[in-house]
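This document starts with one chain, in the form predicted on its own, laid out as structure tokens.
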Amino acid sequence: MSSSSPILGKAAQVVIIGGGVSGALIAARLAEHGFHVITLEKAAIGNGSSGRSAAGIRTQWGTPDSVAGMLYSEWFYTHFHDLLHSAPDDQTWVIRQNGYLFLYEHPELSLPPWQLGRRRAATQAWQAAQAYVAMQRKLGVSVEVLEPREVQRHWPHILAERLIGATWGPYDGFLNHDLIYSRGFARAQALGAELRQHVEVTGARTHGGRILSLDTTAGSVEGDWFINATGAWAPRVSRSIGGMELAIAPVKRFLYSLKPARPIMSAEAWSAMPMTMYGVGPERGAYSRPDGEILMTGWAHEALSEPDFTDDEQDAIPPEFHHQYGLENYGYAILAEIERFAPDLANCGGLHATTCGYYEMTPDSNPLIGADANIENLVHAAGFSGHGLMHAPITAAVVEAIITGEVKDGLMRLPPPCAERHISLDTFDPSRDFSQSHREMLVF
């Protein structure tokens, strides 16, 4: 996209959909670099995904984009309050960098061996993990391979039979996505921008290529650029406003909530217990962490796309999924995953919360950040496959890089302190060709 079209500075006025995190740290970023930002919003802020996440953040990624601007995310999110001038005596916290542990199972001793296929992945997937560590400490991770007897040592509740290693990312972690989205727009408030609340994009006026103005809810918004920060959303957004579309499957997702009735480890322990990721591969990949005194469980099981999906079913728990409807529901398959690694853990208390809410999936499962292919003046920054919390960051800086025409021959330089690296958009190209992309496999 040329820089010289439309125009840039601060003449120009951008027009964000999306009052999520992606939206509000858009939002700042751009009213930091002198535009007039306007974001549309067509609930109240954190309706959406933002406020029903499991909040993760981590640099342990299979595609080499991804892992670089994960080192800027977690660079920026640990300089949060400094970054959005937070008042001194306003320090919540914003990421707790407990870690981030992969555990992978030993196929020798987990599966029974007359299932080859299961025995097979096993072991491919813990010889992808060791390719993958190579290519994140060449970015400059700082990612351990740990023997089973070390795992145990640092977190005696984990199995060690169990495993053939494990990945541990010391400086990954998780969020606090409430305080992100609100005072992200905080900030970009404070710096002239507008945030317009209950307010529905229903269409678009368009001449040339170009989006002239938004019709909403609340009448006519004109912009020289327009930026979908939808998330599950976004496919229906675009084809409301003329662009394109858009290769996102919204996909339901829950949460669980175990609390604990008896304590197995000091509450130092408990609250310092990382993210952990109870195998990987095929049938594999239940997660927990610690959300105060309560253990926050999640899978990604097989489900089917919902793309005429309401507000309201963001909430909505089918009786199988919610935790109220006995033992056979899909919250305690979760705990029966997690127990074959870590069994006093699984069994220390029992679920009393259940909730849910959208990935927004890609064929890829990487992001579609970038410029509309029919619509010169829109930008897409959607389609995180459940990760858009932990990219907003370096989402804010790709999107601001493609409007100031920043991005050369398709790569953009990050942001500093990690100016030395360039990322490639294509990775992100919303028109890519998905069958030749890489498809990024450590989706959880």
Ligand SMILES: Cc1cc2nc3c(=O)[nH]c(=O)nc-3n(C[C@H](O)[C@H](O)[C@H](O)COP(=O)(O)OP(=O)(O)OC[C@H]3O[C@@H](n4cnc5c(N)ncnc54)[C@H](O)[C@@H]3O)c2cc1C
Second form
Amino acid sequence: MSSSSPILGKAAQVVIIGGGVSGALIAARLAEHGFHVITLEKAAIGNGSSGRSAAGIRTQWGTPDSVAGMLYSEWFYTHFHDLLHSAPDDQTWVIRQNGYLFLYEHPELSLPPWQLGRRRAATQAWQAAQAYVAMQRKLGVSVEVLEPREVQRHWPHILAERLIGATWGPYDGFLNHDLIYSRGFARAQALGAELRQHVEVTGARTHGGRILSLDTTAGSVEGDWFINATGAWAPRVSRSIGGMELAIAPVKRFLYSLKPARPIMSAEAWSAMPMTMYGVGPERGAYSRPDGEILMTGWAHEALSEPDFTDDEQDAIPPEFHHQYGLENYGYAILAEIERFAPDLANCGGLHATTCGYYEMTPDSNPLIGADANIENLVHAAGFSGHGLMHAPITAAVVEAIITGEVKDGLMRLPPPCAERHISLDTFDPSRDFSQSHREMLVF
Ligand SMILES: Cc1cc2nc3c(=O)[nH]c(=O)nc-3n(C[C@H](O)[C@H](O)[C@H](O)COP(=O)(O)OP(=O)(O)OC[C@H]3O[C@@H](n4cnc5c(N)ncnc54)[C@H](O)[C@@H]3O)c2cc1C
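Switch from the form predicted on its own, shown above, to the form predicted in complex with the ligand and output its structure.
To see the whole picture, the full complex is given below, headed by that same chain.
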């Protein structure tokens, strides 16, 4: 590092831009480390995707560094209240480990002979699943391969005859997103960090390849390090403060709530249903999970990037995506997809709510966590491609390692209790060459 390197250690001031889960857990972690932390949020915390998420968490990934990172994230969330020092009488649930079930359709039994391409894709998806499971197990993940009959035995509403098999992560599940960012910031503030809401970053004063201070709607804010944790806004924010172009495309994603009109299983079985992916591969990947008495469903449709979206557009629902738009809307297309695998579930009620928000997609669907190419004291933590909630604990650990200089030859040792593992930060480097980088395939 040059002599003008940012100050390391307890005296340093770190300015985080963005009040979502990433900003919150980075703030808590850095405050715990002894940094003086200031977070700037242009609206109220949770203004972005963090308050709009399906909140799934899984260790079943196709990228080894994400698998290892997610083992740490799952450990973090299962110890959340201890780690964030929640009061004993104030420990609302943060993670429900209902498991994550990937259903793989049978190429011949599930698809007609004239859908040759689909059959081929289903065969390839199942072959890839075997390789992923082998890699995940090697990294220490508890993941099982289930036969169709076993799937139906555990979850009788799923048709065995549709399946060639399934992969099952019993410790995966879903998270309480609002709790994560509110508690993350509360912990950071208890350690002396500042949270300034309704303060928008508009520019920066730079010198010699470093940011000296940020321009905001409430005056300038100086710091030694600056963290861009602004999710789908991250490319705009980076540009406005002299940082690199970030390969992030904001794309709209919708969630639907199905309200059961009649019970199709016991209340216990309903609330224990896993996050379920109905088929894997091109044009597959509709999913559902219980949300109290409701079934939450979603899917990833082909969508254009909206680089200049406004805050209000986060909640804008075009008619063809609104559940009240007859049966010709995307919500019912999702139910039709679920119906192929679980007809009783798909038909047990009607849709009663549509919500939405932005995914921040990168070309290889892996996040951008790392140093800026132009500005020495700027670190990006964005581009989570629809998975930033589960990434947030490991993201915070990566940011900490970068600014404390603990990254050696591009490798970072995971924090305890996962300290026997390293991850390569090249996988997440914002400057990586996307034509060569590892593409994550298990993205929905
Ligand atoms: C429908 C949907 C389903 C999802 N499902 C999952 C899932 O199952 N699992 C999962 O892990 N993830 C999921 N995600 C993704 C996850 O929600 C996001 O990746 C995550 O919330 C990103 O958090 P963040 O803190 O990085 O960004 P955000 O929560 O988007 O926060 C960024 C913040 O930056 C602020 N900001 C922007 N510009 C400025 C500025 N100039 N100055 C100051 N502040 C600024 C914004 O107001 C915002 O509050 C889903 C997302 C959606 C939309």
